[in-house]
Every structure is written in structure tokens, then in C-alpha cells.
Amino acid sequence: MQESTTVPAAFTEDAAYAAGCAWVDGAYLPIADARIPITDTGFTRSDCTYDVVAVWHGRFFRLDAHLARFERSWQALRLSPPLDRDGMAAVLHECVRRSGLRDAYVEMVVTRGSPPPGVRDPRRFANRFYAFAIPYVWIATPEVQARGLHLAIARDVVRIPPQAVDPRVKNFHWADLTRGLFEAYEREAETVVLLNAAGEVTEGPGFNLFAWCDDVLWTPAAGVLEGITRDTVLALAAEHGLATRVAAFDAALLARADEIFLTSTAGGIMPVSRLDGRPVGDGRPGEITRALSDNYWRAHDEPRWSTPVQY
């Protein structure tokens, strides 16, 4: 990995930034300009890894956490990006700087990039870093969250085994996912969580999942990307003396919990109000997992968890 923290210079910000602003090949460019070669590998074969992390009431949420995964993905993946993450951090901060945004999902990427004529070796590719910052993205709205969401757990897919691809390494190879979302749709749900080949309860599209079921807060321990809300929860919890169990479960134990939650960067703690067409519980957001959005939206401010843009 090359040791450079070289970007160009901060400069005022410009209207043509407000619905957001993209870093490609070491300049700024608003998020509608924004565009990648044709044969980056990240987008021919998806060898890539990406992570994304939130700004909130103008401050970065746990980005040092975000950027230490990132660190790990890329690592896992041999890849060899072009800034170390100071510099990495200082165009995200310079992304939401230039956008003005208070309320923003800022993304990073690190792809293997194009290759040279003729060569397949991906040793030889230079690896690309991009990055951009764009308004808020909820996967569940506050408004659908206030009902809960419709939950659906596929049949005809499973999730890819970690053998193949690892979920702990952030990535775009979502075929499985997004076959479970068009299997939820035709069932009249909303999003979809995946089982593995064992039956064991996994993740859905860009979320995972916890279920409060005998007084005990349970999330999958493996086949799952460790995500960083859901890290934040487990941490939540702890703090207010709830019982957690980071373990396998099958979806029995999901139909019979007491309150079904997801948890993402998009969107924070997002409660299940109906599984597979049922109620969960009174078919209403329960009272932990209420509990729990209050002290996780509440943590975006404080300092041991968030970082300020300075804009």
C-alpha cells in the first residue's frame, strides 16, 4: 500500500455540490459527474470492497470504526489502494465538506481497477480508491419504521456460503440477496433475510437482523457481515443490562421472538412489525427496540461515538 495522504486542496462550498460530491482519480467532482472506467474490475468482476459510513447532525458516526473494517476488507481481498487512511478519511471529511450535507451517506470503495493490455494477472492492476458523499439513504423510512417493517424469509434462495464469499468483507455480490428481495415482493413483504444451507437464520440486503425472543437478545454469529450498528447495539444493550447472545438460530426461534429488529448504517434500528404475514408480537414496534433507536440515534452527538466535519 502506497503511504500517501496527498489530496487536493479544500476550496469553498459550491452550490453544484448540494445533492452531493464524488472523489475519482484524485479530484472532486459533484455526484452527477461522477463516473468510473468501463473495465474497472470492480465493475466487471466486482472485485472490490466498499464500506459505508453516516454523518448525522454534521458529524461522522463511528468512522474510525468504519475505516478500520474498510482497512480489513481490502487486506482480506490483497488489494493495495492508492491513500492509507488518514488520507482516506480526509477526502470523506472533504466529500461532506463540499456538499454541505448535515445528513449524509458517505460511501468508499477500493476496486482492483483496469487492467493493462493483455494481462489477466490481478497482481499487475492498479488498485483505485473513489468515494462519495450523497444525502441520507434510509433503508426503512422513519415512517415505514413507526409501523414496522413487512419482513419475509426466503424459501426458494439461500445465502452464499462464507466459503465462497465472505460477508464479513463488505462487497457487492448481492445475486442472492436480490433474488430473496423479488421472492419477498411476490409475497407481499417488504425486504427478505436469508437462511443458510443449514437453515440458520443469516442477513438480508444490507441489514442485519436481531430477535428478541425469551428475554434474551439474539443476532447470528457467523455467515453475517460484522456490522457496525449492529456492533453499536450489542454495545447498547450491554450498557443497559440487556442479555445478548451472538449464536446461531434457526427461523423457529425468529417466529416465535417478541420483537424483530434490522440494523444498518442506513437507517439505524429498523423494527419488524410482521414476519412471513404475521404479526410479531402485537404487530407493533416493541418497547427494547425502541429503547434501543432512542440510545442509538442519541449517540450520533456524543463525542465518544462521532467525529465533526468541519465544514
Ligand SMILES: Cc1ncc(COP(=O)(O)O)c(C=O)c1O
Given for the second form:
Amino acid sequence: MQESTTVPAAFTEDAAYAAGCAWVDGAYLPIADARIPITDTGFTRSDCTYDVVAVWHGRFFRLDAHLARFERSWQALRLSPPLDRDGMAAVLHECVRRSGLRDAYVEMVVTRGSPPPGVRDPRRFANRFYAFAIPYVWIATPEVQARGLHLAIARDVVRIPPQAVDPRVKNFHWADLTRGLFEAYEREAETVVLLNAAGEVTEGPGFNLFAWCDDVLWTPAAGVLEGITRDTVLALAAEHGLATRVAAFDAALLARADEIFLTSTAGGIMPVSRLDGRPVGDGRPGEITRALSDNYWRAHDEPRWSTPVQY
Ligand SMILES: Cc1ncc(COP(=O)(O)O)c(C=O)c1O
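Form predicted together with the named molecule structure, per the form predicted alone context:
Okay, now the whole complex, with that chain kicking things off.
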């Protein structure tokens, strides 16, 4: 009886990791079992940085670009992860391999770590590296993308100034973005974009923003994360002869834009069909957005943009 119910080891391992796999303290764990120490200042002080890379059709999309941005982020915060870039890449491959996922959301985090007893000086903490792979995450599902997102421009909250928290360092200081999200829900929108104190458009919870206006593709130059998806869109737009402008602009430009879309590793190029309750263009995802999105997803299968996971 006992024997007949024994599950082969390989099967139990796969099943345990199917919902995702994490790397914590030098060991791989099923995502449900992954824990961080409660005194890690990544948790208690948001003293950390992170990055997220996608796996699509079994291939990492722009892994090198993500690892390079991650490195710029942890260097800016004076963190010293215990692994080098190749070591991190190997952990990311192994997290995806163990999960068996073909489409995955793969996150890496470096935290300052826990204070040794009685120590307040963050230079003396041992920094930690965490990573995990889980099923691909959509800020807007393909169904929502097909009709376009309903976006609000926040009125009650502004983006935290770059002089306080540098948005180019990918961070979890999301109090402004989350406040904005609740404001959007109250106004029956699905997500939000924040302005800075000067009234210029910045970004939203987990995404950059683009507007197609006067036959030019606009995206804010500063005060935003330099998104890898944003960078990919700028490259694809240039290849297709679209005029682009990386510059400051205000909400008035958004209000008269023919098309608006949001960009993120978690969801790709997401059309906006309503802005503050009014239709954008004809109220449906526009042609420029659709063409860029098709090219974006096609790029995920192309060797110049993507590398196979070592399953
Ligand atoms: C605040 C913010 N802006 C923009 C982005 C988009 O960046 P990427 O395209 O690299 O995913 C993110 C992604 O998480 C983000 O958190």
C-alpha cells in the first residue's frame, strides 16, 4: 500500500516548484516556502533594490539589460550583493528551470540585510541577494488590453521628487503610487499616472507611459524609471521610422493625444482607451500601439533580443 502511493522524487520536486521557485540564503525553495528574515532592512526600511525580467516562450527577454540596470541600482545605493553578475544569472536560470515555467516573471532583489545586534551603521550589515521565478504577471491581462485600460491622472498625490528617491533606481517606495491607485479606483479608473510637482507627467504603478500626439511618440525624459520596455519601444519605433520625443510634457498633451499606452515587463505595451473618463482617440486601442505591441512580442522570440533559458 505504502509503495503504491509513493510518488517518484522527480515528480514531487516538479510539483513543489510548479507555482514558482525562489533562491533564499543560498538554497532553492518552492515559492510557497520562501521566507525572508523579518529584521532584514529590505523589509523594515525598504533599503533594497530589485529588478524584474520576463521569460517568454522559454527565453529571457533582454536579460543583460536587466542585469546591467540592476547593477547600476545596487551600486547607486552602495549595496554589495554576495554574487557577481554571472552568479546571479545562473541563479535566475536555475529558478526558472526548476519551476519548468515557459512564461515567467523573474525577480531579483538585493537588500541591505539585518543589523548585527546593537549596530545601526548600515555599512556594517551583510547584504543579501534573493531571487524568484513565478508565472508571468500581467498588469493588464490580454483581455483588458484588447479593449484598453482606463487610466486616471492623479490629482491628490504627486510623484515623490527624484531628489528624495531616485526613480532610476528601481525601488519599493510605492506609497505615492499606491495612493494614486486608490484614487483611480475611487474615480472608476483601473490605474493611475502621477504628475510631478511641476505638473509634468511621470509614471504609474509598475509602468512608463507613452503618448502618440501630433504624429510624434512622446515619453517623459526624467523623473521616471528608465524602463527596459520603454527602451525597447524607443528602439522599435526608430526601426519603424516613427518620430520620438523623450521630453517633459504635461497633462494637456495627454488630453489631446490620439493614442496612449503604458509599458512594463509585466504586461508589455498596454493600450489606454479612456483617460479621466473620456475616450482616448476613438476609445479603442490605436494602430500605432497595436503595431508596436505586435513587434514587441515578436522580439521575444528573436535571438538579438532574447536568450534561451537553460532548462
Ligand atoms: C515605477 C516603474 N516604472 C516603470 C516600470 C517599467 O519598467 P520595465 O519596462 O523595465 O519593466 C516599472 C516596472 O516595474 C516600475 O516599477
